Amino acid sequence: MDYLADERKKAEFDVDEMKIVWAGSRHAFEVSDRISKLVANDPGFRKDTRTMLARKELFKNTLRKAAYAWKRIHDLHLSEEEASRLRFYVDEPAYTDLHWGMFVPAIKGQGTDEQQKKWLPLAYKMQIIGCYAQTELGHGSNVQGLETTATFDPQTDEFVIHSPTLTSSKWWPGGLGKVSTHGVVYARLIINGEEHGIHGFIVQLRSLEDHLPLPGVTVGDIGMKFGNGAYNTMDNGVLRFDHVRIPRNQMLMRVSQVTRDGKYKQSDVPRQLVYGTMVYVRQTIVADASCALSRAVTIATRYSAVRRQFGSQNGGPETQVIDYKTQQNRLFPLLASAYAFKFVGEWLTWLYNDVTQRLQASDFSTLPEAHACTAGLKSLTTTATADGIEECRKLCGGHGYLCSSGLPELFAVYVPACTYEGDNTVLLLQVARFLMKTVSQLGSGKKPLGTISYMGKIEHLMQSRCTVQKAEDWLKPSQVLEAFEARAVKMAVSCAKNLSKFTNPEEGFAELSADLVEAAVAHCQLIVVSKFIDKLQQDIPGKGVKQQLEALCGIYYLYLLHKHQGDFLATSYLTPKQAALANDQLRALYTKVRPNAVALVDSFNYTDHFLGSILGCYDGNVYPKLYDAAWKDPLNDSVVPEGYHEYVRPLLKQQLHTAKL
């Protein structure tokens, strides 16, 4: 029985068409739909006991699943696209994530043609398993501070890889702890006592025969991490080198080379190529953010429609929790954010392709803007998603705290995204540097490009004032964009003015860093809002689909406007009356979205297996499933618990003095 059938009947749009909008294309939808069902219906990919397993058992089960997934990929002759979707829907962090997501792209991006010919076929067949060994115990964000050394020995034509200090131990690389046979290891290049910066080296770590660490290599797992199950399926590792020798041709030499006679030289390939890989990785992180947030929102929305509390009239049913405005005000902006992040992620895919084409044509003009934009969006979306998953847990009340709700594990798996591939605050400071540089160049005739082009209208934006007179005026895209542009410009200019008062710019940057971060956030929020609005300019087929997306877009930007009201008022763009009208319009949009809420999360097309949540199950039959799941916990294997006779009975019988404690 479908307990959410009445909710689904209320939908005012074509859910099947919205599924295609969410997937990005009909083809992408069909592949995702087919592969997600294939995984969901395969008992080999079960995950409902994951949070109850001890670490060793959990890890062994992950190794089994990774091998089984690889076997299924081969047996079914899946394409690269299908294989990638299968790994995604298996939904278990494993060494394969780093092998395919970091090791292979590093060799592709930084290896010469010759190196790619040698290493990629081995990696593609998984005859070697790789990790990405950059972060150290003592340094993460500050890559230039890494301490591992790679010293060239001209006598033997080798590099000597060494960990000179405890803090130079590689620490955190996924897959390193117990599985990887090879790593792309980042180290300080030293030739004749002279340093040449950080470079990548392919280093074999374990024997391909008995899997033992090679001489001079000390390697292991760094221990349990946050949460039950969650990221503990991954063997994040520690690695130390004691003068380990590798051939010279194992330095990744696409951009710079060391010759046989120890000369360091740049190749014809521009250094900027490395940025292409970075844009790619950050684009996938933004896409992952929309996925993780949409999962949490699906659980919270369905459960909010099932759960009833208070408000019973004359013995009738209580009120659905989703009908309370307080619940809508917390939940619907997260639903809108999931869609917003999806569309900005799509745009980032376009940006990556654009940057790649430009790099091949030696056009580096858009690189600084693309770098700042991807850094900022990675920071903005991962922070909002981590906070949003936790908010969804709270929206589910006490039951949200159960592992069977799926939310604690989803949060624990997702939250490291705020740190890896760039700490979120450090990234916002990089964006702020770019903004300050852009403001300083405005008088020079250099035209701001891409996502920063609004800075070209600085004179107009500094003077402009909001013209909204009634609540509906806030539905005009031009009005909204100007509000967010004016806020971003005024906050950036204010920071630049305050910076100019310092004789030492670096001192000023450090002192004003909190304000600079806020200016960076304003810039990044403008990008997300503008890309959502751009999406709505496209032809979007399907009955009522565009109208629902317009309502969600309105909720996204009006919620941001309400949340950051202080910025808009402090920059004198808005009056308090106009801010109040924005809030009136926001409430009206909640009412518009309410009958469509369950259908909007159905449009994500997630199977119950992928969601891994009793509270978010498709049929809404929550309470019997919660009750049954409780009895499956290992603690309920026996009626009288182990330890009763040793510790509880002596207490009850007042015999603790004779008990062996």
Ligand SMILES: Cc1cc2nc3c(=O)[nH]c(=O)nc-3n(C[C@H](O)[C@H](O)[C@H](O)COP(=O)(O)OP(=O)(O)OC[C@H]3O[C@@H](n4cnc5c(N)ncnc54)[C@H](O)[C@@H]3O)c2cc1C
Second form
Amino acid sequence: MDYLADERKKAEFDVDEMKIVWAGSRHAFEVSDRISKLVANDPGFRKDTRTMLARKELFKNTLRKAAYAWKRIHDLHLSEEEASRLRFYVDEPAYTDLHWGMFVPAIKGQGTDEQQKKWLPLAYKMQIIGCYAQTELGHGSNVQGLETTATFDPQTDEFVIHSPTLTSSKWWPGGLGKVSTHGVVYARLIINGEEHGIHGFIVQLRSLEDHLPLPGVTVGDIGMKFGNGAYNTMDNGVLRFDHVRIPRNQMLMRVSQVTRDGKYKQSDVPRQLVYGTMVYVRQTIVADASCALSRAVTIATRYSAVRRQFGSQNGGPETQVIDYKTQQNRLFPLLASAYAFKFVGEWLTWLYNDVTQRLQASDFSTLPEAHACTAGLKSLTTTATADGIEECRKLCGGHGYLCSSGLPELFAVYVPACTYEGDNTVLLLQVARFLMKTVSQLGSGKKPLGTISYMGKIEHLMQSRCTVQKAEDWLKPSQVLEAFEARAVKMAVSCAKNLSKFTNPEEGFAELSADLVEAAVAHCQLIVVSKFIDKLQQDIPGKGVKQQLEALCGIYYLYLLHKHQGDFLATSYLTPKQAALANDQLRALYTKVRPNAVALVDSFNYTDHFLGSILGCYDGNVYPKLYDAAWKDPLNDSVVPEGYHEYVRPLLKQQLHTAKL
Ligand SMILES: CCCCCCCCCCCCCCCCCCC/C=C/C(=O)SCCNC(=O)CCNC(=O)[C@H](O)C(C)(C)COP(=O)(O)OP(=O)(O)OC[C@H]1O[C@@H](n2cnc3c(N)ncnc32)[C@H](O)[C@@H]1OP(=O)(O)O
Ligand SMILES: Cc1cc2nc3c(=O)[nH]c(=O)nc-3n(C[C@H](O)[C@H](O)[C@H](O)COP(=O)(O)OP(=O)(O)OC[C@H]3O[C@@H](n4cnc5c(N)ncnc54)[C@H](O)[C@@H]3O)c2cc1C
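Now that we've seen the form predicted alone, could you pull up the form predicted together with this ligand?
What follows is the entire complex, opening with the chain shown before.
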């Protein structure tokens, strides 16, 4: 029986067409739909006991699943697109993510043609398994501060890789702890006593015969991480080198080269391309944020429609908690954010592909913007998604705290995204640097392009005032864009003015960093809003689909406007009356979306297997499933628990003098 059938009947749009919008294309939908069912129906990919397994058992099970996934990919002749969907629906972090997601891209992006020819075929066949070994115990954010050394030995034509201090131990790389045979290791290059900065080196870590560490290599897992199951399926590792020798041709030499006679040569590509793998992964993390958030929102929305509390009239049913305006005000902006992040993710993938093509043609002009966009959007979307998953847990009340709701594990797996691939604050400071540079160049005749083109309208934006007179005026895209542009430009200019008061710019930057982060957030929010609005300019078929997306877009920007009202008012673009009208419009949009809420999460097309949540199951039959699951908990295997006779019974039977009390 479908307990959500009434909700589904209320939908005012074509859910099947929305599924295609969400997937990105009909083809992408078909692939995704097929692979999700394939995984869901295969007992080899079961994951329902994951949160109860001890680490060793959990990890072994992950190794089994990864090998099984690889076998399925081969047996079924899956394409790269299908294989990547399979990984997504298997839904378990594993060493293979770092192999395919960072090791291979690092070689592709930073290796010469010759190096790619040698290493990629081995990696593609998984005859070697690699990790990305950059972070150390003492330094993660400050990449220039890494201590591992790679010293060129001209006698033997080798680099000597060494960990000179405890803090230089590599620490965190996924896949390193127990599986990787190789790593792209980042180290300070030293030639003839002279330092040449951080470079990547391909280093073999373990024997391909018996998997033992090679001489001079000390390697292991760094230990349990946050949550049950969750990221503990990954072997994040520690690694030390004691004068390990590798041939000279194992330095990744696309950006710079070391010749046989020990000369250091920089090619015409910018040195920042050494950071290129991070740019790539940040872009994939943005594309993935909408998936994690939409998953949590599906659970919270379905459960909010099932759950009833208070408000029974004449013995009738109580109120569905989704009908409380407070619940809507917490849930619907997250639903809208999931869609917003989907579209900005699609755009960022386009931007990344564009910059990659330009780099191949030696056009490096858009690299700073690509860095700022990937860094800023990674920060914005992961922060909002991690906070959003936690909010969804609270939206599910007490039951959200059960592992069987799926939300605790989802949060625990997701939350490190705020830290890995760049701590979110550190990344926003990169965006702030980019913005300050842009403002300082405004008078120079250099026209700001792309996502900062609005800075070119600075004179207009500094003076213009909002023209909204009634709530519906907030539905005009041009009005909304101007509001977000005016806020972003004014916050950036205010920071730049304050910075100019310092004689030492670095000191000023440090002192004003909290304001700079806020300016960076305003800029990134403008990007997300503008890409959502751009999406709505496209031809979107399907009855009512565009209207729903328009409502969600409105909820996204009006919620931001309401939340950051202080910014908008402080920059004098808005009056308090206009801000209040924005809030009126926001409430009206909640009412519009309410009957469509369940159908809007159905449009994500997630299987019950993928959701892994009793509260979020498609049929909404929550209570019997919760009840049954409780009895299946291993603690209920026996009526009297282990330990009762040792620890509880003696207490009950004790004969203390205080018993009289
Ligand atoms: C067929 C079968 C197929 C199977 C398919 C299976 C598919 C499976 C796929 C799975 C995919 C999964 C995806 C991966 C999973 C993700 C797991 C994540 C695991 C985590 C990994 C990590 O965390 S790796 C480590 C990441 N570390 C960081 O991010 C460190 C952060 N710090 C930095 O980036 C930098 O140090 C810095 C930017 C903060 C500062 O650097 P630095 O001090 O050196 O620079 P400056 O500030 O002086 O700036 C100099 C100059 O450079 C510019 N700049 C900085 N960074 C970049 C950059 N990245 N790109 C371009 N430019 C950059 C900066 O703006 C300055 O510019 P100026 O013009 O000089 O101002
Ligand atoms: C689950 C997980 C997986 C990972 N996988 C990998 C991997 O595969 N390979 C790899 O190489 N690394 C990996 N990492 C490491 C990760 O990239 C780093 O942890 C991350 O870059 C943050 O660096 P940090 O730990 O040095 O944090 P820190 O920089 O020490 O941050 C600590 C605090 O200081 C603040 N801070 C730091 N610098 C500044 C500044 N300049 N201004 C203001 N505030 C600042 C931060 O905001 C933060 O609040 C992984 C980490 C995790 C958690």
